[in-house]
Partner chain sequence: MAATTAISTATAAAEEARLLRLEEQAEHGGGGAWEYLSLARRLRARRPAPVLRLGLSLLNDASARSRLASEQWTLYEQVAVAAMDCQRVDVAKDCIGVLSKQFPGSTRVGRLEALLFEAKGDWAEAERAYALILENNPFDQIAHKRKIAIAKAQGDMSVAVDYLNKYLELFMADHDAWRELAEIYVSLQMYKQAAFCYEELILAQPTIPLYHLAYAEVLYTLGGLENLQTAKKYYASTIQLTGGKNTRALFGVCLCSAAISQLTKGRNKEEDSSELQSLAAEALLKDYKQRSPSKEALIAGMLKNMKLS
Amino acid sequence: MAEELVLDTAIRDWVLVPLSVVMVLIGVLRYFVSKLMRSPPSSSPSPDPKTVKEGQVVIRARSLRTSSQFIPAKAFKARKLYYTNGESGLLHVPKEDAQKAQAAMFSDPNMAMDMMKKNLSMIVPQTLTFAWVNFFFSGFVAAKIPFPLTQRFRGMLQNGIDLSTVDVSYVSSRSWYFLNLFGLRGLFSLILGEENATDDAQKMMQMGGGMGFNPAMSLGAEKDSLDIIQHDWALPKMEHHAEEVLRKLLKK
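Using the sequence just given, produce the structure of the chain by itself, in the form predicted in complex with its partner chain.
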């Protein structure tokens, strides 16, 4: 093992501590800025009537599909027709609509605006701090972790230092920045309250999930599965079950 490197205490005082403090402050600042920029919640959820209705239709059709055996055949047939009958059925999706739906989602200015605001509050400070760290503190070792690590951690801990001889347990200043960036989530949830944590990973998830739902597609899927189910009335069997239940009850 290579001999110990001696780290100047000035590095601790002028790099390690300030960097962490600045990261925390930026996180807090970002939280308040994003709170300011967030559009008031009363104006944002103004759902399109068609989407609401389609969602409800899907729920109702699904319950018809899953518990069709509980209603008489006549009632089932009437409902099936109501949902799937050609052009007039509730589950019918006009062809051009299906294609339009995807496009509409992207062209909705409100949604795009919201997303941009979120992104902006995330990316701008990150870029600035990264530039700042790069400019002032690039290329030297800032700290040492008290346990040895394998070579694979070199990329994570010694970003910005291209030396293969330095022991992996030394942390470069740029890596310290990254560790702070991703590691301060727990601290933020302590400072800003549980739900207010500026959780980048979750934001990303939400963005991805929000785009996935497509009512037109689920309408079509529901129609197809309704088309193929066979109606099998369970009630005649219920009579026999009821007989058994009563027999058991009488025996007691």
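Treat the numbers as computed from the prediction; the structure is a model and nothing was measured. Residue numbers count along the first chain shown, from 1. Take the two forms, superpose them, and find the largest set of C-alpha atoms that agree within 1.5 Å; that set is the rigid core. What changes on going to the form predicted alone:
Fitting the two forms on the rigid core leaves the C-alpha of R185 displaced by under 2 angstroms between the two forms. Relative to the superposed core, A61 undergoes a Cα shift of 2 Å or more between the two forms. With the core superposed, L235 shows a C-alpha displacement of at least 2 Å between the two forms.
Next block, the form predicted alone, ref. the form predicted in complex with its partner chain:
Here you get just the chain by itself.
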């Protein structure tokens, strides 16, 4: 049976509350710093019409792939052929065009500078904050979740403490830092506005793709996904399901 702990109120006052307040203040400060480092609209290059067109093609092909079960097989095959048919399909990218686009992306100084600014505004504050948390608050059991959890959550909620007998619902100080790091979007949307909310999880996922839209990778990946999809028309199944529901209602 998991061991129950009684948390000292001093941990709440000197660990839990300071961690939460500092994370909120750092998020707000990072928003204003990134706003100051943002390039002015006049210096931002206008979007390339070809890149915009290729992006719209990817969106339309993805919509076809995710909604293929709602159209007949013949209609799906015709649309699939329209996108993936060899060199005439919309998702086909010539090798020379892909190489030129990739070279242009890496040679654009403005794009590289913007990516470096975004990464610095994300990496530097979080690195310093994590070092501060790890140095001053490591090893504390900071809080307790008010509902039971399974053993799968132990590694996520009890990072930094090695007590397998403690109930899973107890949260370590280091884990509380990560929960704040990835879970404060709702609070930031109230403070800064929905469009200006700082989403650390999304930023960390997008850091690897900060060089912008790559037509060769996006079009090629969508072409491969559309090639392997198996059409399964959902309309006959919906009719059978509706028939079963009607029979149950008539029996009542």
